[in-house]
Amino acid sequence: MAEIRLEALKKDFDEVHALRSLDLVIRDHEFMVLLGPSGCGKTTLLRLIAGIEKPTDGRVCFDGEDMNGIEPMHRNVAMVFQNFGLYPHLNVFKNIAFPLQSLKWKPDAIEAKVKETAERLDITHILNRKPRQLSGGQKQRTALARAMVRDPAVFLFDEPLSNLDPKMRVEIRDLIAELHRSLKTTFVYVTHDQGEAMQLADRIVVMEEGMIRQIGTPAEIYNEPNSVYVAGFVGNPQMNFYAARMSDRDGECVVKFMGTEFTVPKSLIPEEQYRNESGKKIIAAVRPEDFRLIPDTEEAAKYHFEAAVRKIVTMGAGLYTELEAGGVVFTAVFQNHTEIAEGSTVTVHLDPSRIHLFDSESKLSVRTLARPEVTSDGTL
């Protein structure tokens, strides 16, 4: 198996800096997801690991061995693409067998291995079909089988679910997760879909413009975003952001936004950088699901405010609600059995511990500013 270490990795395409001196450690047996918008460099990074692209500078190492100069076929990696990449003139059996034929396996051994792999992916009944006769899910299962058949040390996935319908996306996503658990190999998975990342990853690398913005478990990325960029990119519906002011009042940290004052836990504020700057401008942020509606029958909680209901959209189990308070429009998610109406006024509660605070200049979390430097594998 393989630990992958990327050291000061850079990739330029003429004047375009696709990757900017990137350091990353992908642990042996880990399911690592590279998450970010189109053009952030995640597919380029995957192709550098595979050896399809050559770095402008830096190194790609597998288990401490420098892979620069090692051709893709000798890296013991397998890559699954979003467009399936099947040979249209070959049937499913021959598509799966192709890597083993390239490695000069004997026919009997090829047949046994192909059938074993096909059975594992439940495609033995389509081995004689050509790709044009397959559904999208069958094509992707065939592509997975072709990747699996030679037992690679590293699996690389480049948006493998993009061309599938929603039902099939769920089925193949769950299959990939099960394969990782059973194969116990290193998986590196590229996607722009935060839902896929949160459901599949052991750790997520959030990327922007060829740089790593944060590395962490799905829970860490969601609950402790280290910047406005990560906070805004991860979460659906998107996190609410507010211009706010912070002050020290009798030893307590008070943050004011939406016309309401919140006394926030001191653990959210770096001691030296913010405590003594009364009225300092910051960015406050709250996830929509962290607001709570207070019914008329319930006594108002300490941290509450009145909000006007502008719009309601029913989305499955939740009500996506557009509210306005203190001249600010924001989104909240309530349970869909909640009885509220557009044009009404409601009382909303917010637990101050659920407020995220970001520096207005650097756009970094104030907790991040107080932490030690993070290492290349995302640990402190």
Contents of the next structure:
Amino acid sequence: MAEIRLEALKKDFDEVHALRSLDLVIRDHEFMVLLGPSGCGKTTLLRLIAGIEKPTDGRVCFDGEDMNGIEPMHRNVAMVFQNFGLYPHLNVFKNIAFPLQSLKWKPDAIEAKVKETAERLDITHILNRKPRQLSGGQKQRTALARAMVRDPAVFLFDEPLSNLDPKMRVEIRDLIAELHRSLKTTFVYVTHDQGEAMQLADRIVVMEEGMIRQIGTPAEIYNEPNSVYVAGFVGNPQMNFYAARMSDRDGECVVKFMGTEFTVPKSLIPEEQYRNESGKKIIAAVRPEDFRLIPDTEEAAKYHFEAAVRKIVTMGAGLYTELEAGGVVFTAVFQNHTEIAEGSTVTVHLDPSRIHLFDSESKLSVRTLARPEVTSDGTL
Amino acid sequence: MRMRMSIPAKIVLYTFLVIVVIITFIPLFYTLTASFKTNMEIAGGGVNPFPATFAKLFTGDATIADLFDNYIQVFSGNGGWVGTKGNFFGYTLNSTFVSLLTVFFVVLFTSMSAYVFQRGHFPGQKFLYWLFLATMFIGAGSITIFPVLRITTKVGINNLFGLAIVQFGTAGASNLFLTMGYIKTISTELDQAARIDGCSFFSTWWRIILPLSKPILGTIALITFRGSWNNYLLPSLMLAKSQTATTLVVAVVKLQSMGGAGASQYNLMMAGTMLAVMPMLILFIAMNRTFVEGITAGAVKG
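Given the form predicted on its own above, I would also like to look at the protein as it appears in the form predicted together with its partner chain.
And the full complex, kicking off with our chain again.
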């Protein structure tokens, strides 16, 4: 059990700033996912927590205790690696027993503990095999067993699913989620896959270029992205961005894009902003699934516009369509079996409350601009 | 991948290979047959590859013991030179001892230093690395032999143990680079896993890197063993004063110059040579696969 507190944590590799003064609190028992593209510093952050790397500056604290200078083993952390990190010359049993041998456990105690752990992960039948004789899923189960075997306070995962085939990915992902529920310890999980992040996380940290962009629950990250970067990174297919113009009309904020005017709710933008900056450019963004098709039979509601259907791709659960309206091309996702044909024109409705607005210069959400700074533990 | 070849190309290739094999085997074959001949037979020359005793075996004029007379002599102490005994059993033990000790030192320190150079970071690392590299371009052997002898004489280690130390010390940097290349192919993820699992820098080497670099170390052990076993110049000089504590190869050559009544005893030399060559031959045939795998594993990522 451990609360991890990172204070002004910095890491430079020669001239490269991998992490630039980062503050973060990972709560006890929390499943925290570090999400970002490769090179954003998420793996470096994980290694600093593990103690494999030394910070250039700043502190890593476990339950308030400074971990600087404390060896990985004495931090009581366990790590699961992308390439499994199994010792190829040792069989599964010896791989799992490895950390216990380092801790100088007695042989019969080791055997009992390894067997118990192997049973829990359903790998007792492969204890005598070498890693090269295992499937990807079995390898990652063995790696999980090795991590679990000494009851660590913190589990660290470095893209553990990226080397597995899709079916096994789901299986191991569910296993990790189940382990988090039953072990009740702190999990820190690095991935570039937003789907994984959404499914596993209690909270997500979105990172870019060694900095934290946003911290929040999956729903917060998805529904209230605080910047163009987060909005664009999370969500598949990607969010649509439009160059829009906002204006103050009788005390209401009107945003115009795709040749249509939308009166947006006051919760989306602070009043003084659209009052003072009426006529200013702004970035409007809409998630592809927030568009709704209006059948010919239904009477057109407010906030609708005509769009030409350029392309349709059937992606199982939904239809990914490329639409064009007001000279702007954008993506929309509709339910499967929707009656729609390429080359036709459809009527599309958009609820203005689903629009996200970002400052065209700072690329930050205008909503966030009006709010106090996000504090280190993600609370507002 | 197996190469596809046309039949004429195959014929050319195999003819070439057969010629190479014959050229390689003729001296060995000559030595083998000559080791069963008498000195007179060898001195007399001629092209008959079979020793006279061989034919006599069938007529009953000679026994198996007569056939192996040369071998019996080099082992029984009569194969030698005036005043001392040619004890080939002892020489074989000496060669084995020196070679194994050299191999032990070379493998241990090559693995350790390659690990430190590959995975460690310490001040002066680059300088030391270049120093190692530089030794590859200074011809060991004849150039270094005089200073080496001066040192060993001063220190007083002109013995088998000293020989192993010097052979290890002059083993050269190529082993280091081979091993470094091999360790580079071992994922650093394993080092990290080991550190999290409670290994220090040293125990990561001992528990992970050392067992995983077995193939390349096996190859280096074989090359080193062969080098030490066949080494002539250094042991002949370092062990010059000692007549009993000498190595097999040196003893064989001694048969030439110190033969009774000044005449070279070629028959005994040939028997001695066979004794010196056989262990290496058997070792190489047995370890052939490991040897080749080790060499290629260092070159290509496995």
